[in-house]
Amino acid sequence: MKIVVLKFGGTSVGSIERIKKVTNIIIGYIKKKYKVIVVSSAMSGETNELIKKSKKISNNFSPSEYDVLLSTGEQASCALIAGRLNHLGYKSNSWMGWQIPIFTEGNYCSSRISTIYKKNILNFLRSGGIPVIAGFQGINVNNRITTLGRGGSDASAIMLSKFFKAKKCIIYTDVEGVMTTDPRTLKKAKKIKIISYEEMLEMASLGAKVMQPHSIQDARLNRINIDVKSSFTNKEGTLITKRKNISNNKTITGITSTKNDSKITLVGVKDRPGVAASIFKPLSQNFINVDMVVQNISANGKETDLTFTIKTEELQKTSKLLRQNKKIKFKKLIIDKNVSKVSIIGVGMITTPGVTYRMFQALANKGINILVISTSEIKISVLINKKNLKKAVYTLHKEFGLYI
């Protein structure tokens, strides 16, 4: 069978009119002789409303019941899609994760798909049916409903593509594809036609919201090509694929930026073996993600200044944990909420010398001071004053020819 997996995000199914448009897209693939597996998110805003209801009920809502509650959003959208397809004369059923079943492992609210039972869906496809499967959910070994975390419908589509050996996995969303940067920051951002798993993973991890990082990782591990395109236009989207399928002369593929980072500096920390571990252990235990880290040792080697970044929403908790930490001693705690992280990403920098210099010089020419630096093989990130964010993104787009 020539199977295609079509995943529709919340904005794509956000209204009855949009659901009608989605069914027309599905029918288009049926007419091209594909066997179509549909994966749907909840209607836009629905999951947030369910979360609000859980908070009104309890400040300590049971994680297992939380997953049962949140899974109902996808149930509604799937039933509406299947109902519309039936109305138009096509055979379609909605399927919840437990009905297939889709087995997961891990914790509630952040499970991962381990196995998908294929027999029932394959039989339905062979009979000419169009299964509309709820994304974002499955069941665990105790037959309890589990969810995959925000953005989990992408992971559902990717794993269904793996288990059913789909020819294509297409993620329909409200944008035309992956952009060189967030269009809200830079209106001149361009669509990227093709991008590697590694580049997309870095962009997703650094703030690009088109797909969640763990979904990209699933696609990379299973070598599933992904098309990202808009359900509102009929334009070509972005292909996410392996490196060897890409041939272009771009050193840098995209630029990401953040607006919700804060910088913390511990001044005059008594330096000794294990001091960094003592600082970061309580943060790790409280699930606070630490990003950029810089350490400066004093001339006498007895003290160090340690700087790192976190998400601003974790600032109050982090500050409290640091001040209560009896295992470390420091002279002063400095907090700066007026910072943004700007990153350039591209596999081309592996073989292109001078990228770091070009980035730093371009920012210097515009009077933009760099506060913190972190790098990987295909990424360079800098922390700058938030007021310079748009200017930095524009400058780097121009420097690396992303407008062309």
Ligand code: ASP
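Only the largest set of C-alpha atoms that superpose within 1.5 Å between the two forms is called the rigid core. Positions refer to the first chain, counted from 1. Worth saying up front: this structure is predicted, and the values here are computed from it rather than measured. What changes on going to the form predicted in complex with the ligand:
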Given for the second form:
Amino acid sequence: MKIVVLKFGGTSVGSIERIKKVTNIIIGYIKKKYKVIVVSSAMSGETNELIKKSKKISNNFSPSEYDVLLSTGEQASCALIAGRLNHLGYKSNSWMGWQIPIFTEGNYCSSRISTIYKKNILNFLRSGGIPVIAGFQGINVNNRITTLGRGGSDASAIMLSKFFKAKKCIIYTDVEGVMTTDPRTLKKAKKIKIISYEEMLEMASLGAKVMQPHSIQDARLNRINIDVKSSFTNKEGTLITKRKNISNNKTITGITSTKNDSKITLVGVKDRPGVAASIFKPLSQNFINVDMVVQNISANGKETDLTFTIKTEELQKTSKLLRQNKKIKFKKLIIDKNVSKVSIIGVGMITTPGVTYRMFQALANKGINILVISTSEIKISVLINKKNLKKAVYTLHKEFGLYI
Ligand code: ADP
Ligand code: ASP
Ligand code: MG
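Requested next: the structure of the form predicted in complex with the ligand (the form predicted alone having been shown above).
Time for the whole complex; same chain goes first.
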């Protein structure tokens, strides 16, 4: 069987008109003799609305019921797609995760797909049916509904491609593909034709919402090629694939930026072994993800300043935990919400010397001050004042020739 998995994101199914359009895309593949597995997200805005409702009921909403609630968005969009296909004379059924079933592991709200039971879907495909499968959801060993984290329909599509040995996995979204940066930040961002799993994973983890990071880990592990393209136009998109398939002479492939980071500085903490661990232990116990960290060299050998970043939504909780922490002493706690992390990503930097210098110099030339730095083999991140975000992204695009 020549199977293709087509995943439609929220905007692609965001209205009745859009749903009519995507059914035409689906039928296009049927006409080319593909067996099509459709994966759909909830209509855009739907999941956010459900989250708002849960918060109005309780700010300590049960994680298990939260997943039941959030998974309902996908039920509506899948039924509408299948209903439209039926209307046009095609055999189609919607399938929720539990009906297949799609088994998941891990915690509620951030589960990962472990196994997909194939028999029912295969029979349906063989009989000429078009299954429309709810993304973002599955069940756990206790037979409870789980969800896969925000943007998790991408992971559903990739794992369905794996289990059904699909010839293609196509992620239809509202942009033409993976761009050199978020086109909402920089209109002139360019489409990347081909990108490695490693670079895409860094970009996704550093803020490129176009693909969910876990989904890229799954794709990389299972060597699933992904096409990312627009459901609004008929243009070629981006291929996400293994590094070996790519011959590219660019040093930098993409640039990301964040809008929801906050910087915390603890002034005057004791400079002795174990202090950093005492600071971060309660944060990790409360699942607060600490990102960039910098500790100043102590001027007097006794006290130092420690700076780190977290997501702004964790700010209140973090500052409470720090103030309540009896194991540490500090003189002052400074919070800065006006920061943004800008990162350049590219496997090319492994073999190209001087990339760090070029990045810092280009920013300095524009008077942009760097607050914190962190690096890995294929990325360099800097924390800057949010007001300089667009200027920084633009400047780095020019510096590394991404417009060409
Ligand atoms: P979908 O609902 O189709 O899953 P998402 O909203 O999750 O779509 O992801 C698409 C959005 O990702 C785009 O509208 C774009 O603003 C954003 N985005 C961020 N970074 C990038 C990037 N580098 N390339 C393309 N889109 C990006
Ligand atoms: N509907 C879910 C969300 O908004 C899953 C997805 O869109 O991929 O996060
Ligand atoms: Mg998405």
